[in-house]
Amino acid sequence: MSARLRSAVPAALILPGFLLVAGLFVWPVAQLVATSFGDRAGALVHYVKIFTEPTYLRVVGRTLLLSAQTAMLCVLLGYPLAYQLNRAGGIGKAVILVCILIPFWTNLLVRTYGWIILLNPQGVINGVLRQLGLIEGAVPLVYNTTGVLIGMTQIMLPYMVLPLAAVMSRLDPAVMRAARSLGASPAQAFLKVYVPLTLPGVLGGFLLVFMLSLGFFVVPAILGGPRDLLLAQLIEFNINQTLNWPFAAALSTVLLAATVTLYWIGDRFFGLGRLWGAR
């Protein structure tokens, strides 16, 4: 009897969390997917509309393109930052972490409206450029795709830097010393040894940022223009404006399926789950 009780303890500990996830996530998602197939005109009518009508195809394509651009910018900006974070000493590492984490902990709306102050035609950035004589009028940096990319990149950058720095910290420094001892220059050792060893972390971070960027709503809604409609905004429009809930559910299901597929690809081929310690 005691052996049976001991074997039941793990299940008893897991049960509350399982019920919570099932009730607050699995069941609502199942209802969402069921709603997307519940139209009288046909079960797949909304999915056919999404993938055949040019208007919705443009929204899907724009969402994918902006997410990929954001992920690429995060790689270009995050790789040298993660490299320096890994090489810095105690004080330098603390300063870099503070610069990364304080914006990361700041409210999303505050950060987004802060970019309006910086990017608007009469804002700080245009003012500095005019003072330097680089421009005469104003550079359009907000309420367009440029503003969306700047805002999304700033918000998503920690999701690239921190996992990539963790991957870099696990590399054996003796590998670089061995490359140098065999005649490689510092640049050759970095490009031919260090970068290939960190490439799985780069690819995993790219997919992580790309996945999270697919569902962005606040930044495109505030910093974007009328031509920068993304998938999350289209879902919100069909829920609150047109009240077309089955179509909104179909859009949400497509977004969910894309995110799950990307996560599976990242975990299966690039070890995405290991970026935060999973085995």
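Residue numbers count along the first chain shown, from 1. The structure presented is a predicted model; accordingly, all values stated were derived computationally and were not measured. Take the two forms, find the largest set of C-alpha atoms that superpose within 1.5 Å, and that set is the rigid core. First, how it differs from the form predicted together with the partner chain.
- Put the two forms on the same core and the Cα of Val21 is off by less than 2 Å between the two forms.
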Contents of the next structure:
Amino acid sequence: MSARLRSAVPAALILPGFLLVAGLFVWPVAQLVATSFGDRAGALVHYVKIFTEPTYLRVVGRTLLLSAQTAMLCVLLGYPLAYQLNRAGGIGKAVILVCILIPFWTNLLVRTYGWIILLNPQGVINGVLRQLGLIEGAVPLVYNTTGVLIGMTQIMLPYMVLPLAAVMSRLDPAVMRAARSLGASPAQAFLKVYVPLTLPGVLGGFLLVFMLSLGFFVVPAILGGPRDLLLAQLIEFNINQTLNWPFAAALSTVLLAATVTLYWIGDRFFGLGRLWGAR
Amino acid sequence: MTGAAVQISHLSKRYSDFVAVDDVSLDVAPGEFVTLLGLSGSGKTTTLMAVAGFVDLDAGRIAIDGRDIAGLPPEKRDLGVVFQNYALFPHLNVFENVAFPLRMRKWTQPAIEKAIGRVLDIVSLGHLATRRIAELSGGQQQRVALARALVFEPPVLLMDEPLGALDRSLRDQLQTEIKRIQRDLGVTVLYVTHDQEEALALSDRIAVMAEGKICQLATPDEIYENPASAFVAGFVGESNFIDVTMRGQDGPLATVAPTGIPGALFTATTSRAAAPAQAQAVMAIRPEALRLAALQDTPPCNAIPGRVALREFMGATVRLTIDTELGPMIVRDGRVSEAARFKAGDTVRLSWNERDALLFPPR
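Return one more block: the form predicted together with the partner chain, after the form predicted alone shown previously.
Full assembly next; the chain just shown is listed first.
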């Protein structure tokens, strides 16, 4: 085989994938960005609208806040889970993995409607609380930001637990022994050695969940209330209801820019690419 | 800093399918350097980690200067531990790694700085205090681990294969340094290694371990010259082993017949530590105790003919493999010795002094 042919074969194998990505992803995204700047009234008119009108600013702010809350909840729930996952032996490990992965593999709509059954005013949780005499009416757990937060946290949890458990498994157990031998109690060894050494995993997982939450649509649409619109819902509204596509494109570009920036921060400072196995 | 006495008595640890440590007792004097030498699975590391507090014992007592510590958690034992692969804290720099035990003991900042300045000088790392761990070479990491384990002036230092990850020349250099530091500080050291040369060079006494038991506890010279069993003779240093049958005994001397050559008789010494009780025995001869001569010379009494199969030049010594009726025999002698003149293919006569042929019960 000639040298030219040898280098041509891998190129030919890459070509279909390259065309797919370029034609169906890069080009449409470029179009989307172009559309957002393409208004006759001025290139930045939609962006000015997003960042000056309080209604839209509130949506952006609410989306950022809810994503941050989801990521924070995932850290609080995910850290002990990942810790246990890493320490548990055969069966314990399998049980934790199944508990995390079965919901992960279940259809998103099924899971989300499942939450309505649990959370609605006549639902299981409110019913139990009433039976116990802890409440009289019903705690509003769904069709508001609480419902969205609960649903999102469940869906995002694996994105926190799995990379975090990977970081924890790479930690040399002798390091913890060393801390103990040097005079640290189990709690001190955990706080002074284990937590700092797994912190990059926490920050990486936080950013990952935060990024994925920014553009989430299904869960807020089903579990959220009509007054708690998020960015993805606002985009959908502008595409399907008001047909203001350039404005929807501008909103999407803001979302895209936020995600890319966060990914860059995560990759540059917390090795997010490594968590994914990219490097 | 002065060393403390360590008393290990009747230590036992069983895991579900095997006995890791089987009734081990060991007394270490203050300031003494004792090495647990054995292959992996011999129980040496389990014993060390039991002293450090990381192994739940099934039975036994561990005391430091008479104080029983078996029930104490590791952080209350106040022992310096150097782990295999060092187990340094990668998120802290050299100074903070070494400061860790002092911060746990709530020392004041000036006291910490003074102690670290001193200990980093001892391990010759004063200029690297602000370095990150990832920026250090293996040898430098080893020194940081040593400094971290010594800075709070523990009376006993436990070391688990501290030189295992380093290359030969660096090992030799650090070996000398560890010995010097231990002498200067007077700290008691319990050291674990599988490297017999390391054990021989460093130790005041060596405990040779196998299958969870101590086979022999003695000074390096004693272990090399009077091994307690054929196993020790083969594990510490090299030995040639010859299966023999006992024919007669006169005090420590015995007449034996080698299994390989019908009609031949040799004289040998029954080992002080373990005289063979039954008729079958094994005779061990160190490679440097074998003499090599041309075949036509007058035959001495303990001799067999052979042929040089392999000649390896080792630098200071020459190592020859001789094919004989008793199987291959290893001979080692100086670079300028008589033996060094023979080449592969030469026919030779192997002989030895009866004092250098030790008899053991068969393995």
